[in-house]
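One chain comes next, on its own, written as structure tokens: the form predicted alone.
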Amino acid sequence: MADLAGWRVLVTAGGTREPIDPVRYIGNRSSGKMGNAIAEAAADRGAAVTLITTVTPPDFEGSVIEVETADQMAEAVWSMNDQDVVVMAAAVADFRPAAVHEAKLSRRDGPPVIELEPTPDILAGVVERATGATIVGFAAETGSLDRAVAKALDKGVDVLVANDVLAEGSGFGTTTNAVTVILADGSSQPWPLMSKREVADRLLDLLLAMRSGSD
């Protein structure tokens, strides 16, 4: 199947993480496996694919960009703005320290004060950047997706999958995710625990049918 020949799609993948010295870091359980299903499904569907990721990536037929900060992956992903799919799965850290040190820190010195600041939106840069993609964003919640729905319609994105991770067998390095599509008018969509590599088949369909001009 070749649905989707033609097609330019950029996925992100894993989570990053922020130095505190050169030894530790601030970061996330995310494995990257939902990004990684989402690249090498696009790629079986005929589209080029490239995936900007901080983990392993799978054996497909794509181009990869590693990366491994906040700072990074917006370079990399704010770089390419000729995309017809943008699908921003990985989770990104929304603080990182404000200071790196440049010694490993040393435990008799006691627990150090560390002092955090914003990372960039990658998000909300990316829908500014690329006019005419459409873009998909994730959301790890943990309980109510409610705040999910609220970043849908705040972010501006055409489609936000959200899950939460404390679901059975929907939580970080899972093999199966069960998600919540949210669109961009508020309206949401339930999708029972199914695989990653299913979950993204069926996001790459709904996506196929949004630029398509049918739904």
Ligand code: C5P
Given for the second form:
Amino acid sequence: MADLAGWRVLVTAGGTREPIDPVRYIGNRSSGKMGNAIAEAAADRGAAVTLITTVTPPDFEGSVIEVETADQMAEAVWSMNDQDVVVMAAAVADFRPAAVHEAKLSRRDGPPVIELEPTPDILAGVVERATGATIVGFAAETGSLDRAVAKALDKGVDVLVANDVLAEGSGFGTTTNAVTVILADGSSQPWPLMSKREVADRLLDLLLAMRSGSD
Ligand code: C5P
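Any chance you could show the form predicted in complex with the named molecule after that form predicted alone?
What follows is the whole complex; the chain from before opens it.
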């Protein structure tokens, strides 16, 4: 099936790592599995895929840009303004250490005070650029989906895929996911628990319908 032939699809995956010193970082639990599954599924369906990732990419037919920090991810994502679809599945740190210590912090110096500063909002930058791409955001939530619906409306994305990372079979590191898909008008559809690859294919089906104006 090559129903996405001619599409350029950009996918981000993994969790960013924000350095504290040369050996330590602030990170998160994202495994990159959801983003990897989307990149693989889109490539299998004929799209030209670029995967911007902090983790080991899958063996798939596409380009890979390896990054580590939110800044590096932002630069890579914002340099690609000719995409048909942008899927931001990465868990991007919201804050990073304001200063990176040049030398490894030592226990002997006692607990450090680490001042944080905000990272760039990559997704907001993509929306601002208004390149005509269909934009998909992800939201890892812990509990009520009300916040995710508010976020979908607030962020200006076309689709927000929300998942409760505390629900069984869902979230970080699992091979399955139970997501709720929220559209730009605030309407939401809960999808049943399925493999991340099935979520990926169903999401691509939805994007196909949206981009051909039949949704
Ligand atoms: O607000 P929240 O972090 O839950 O939003 C998640 C979405 O925003 C994800 O698609 C994530 O990739 C994106 N994001 C971003 N830049 C940030 C933080 C999150 O693009 N600094």
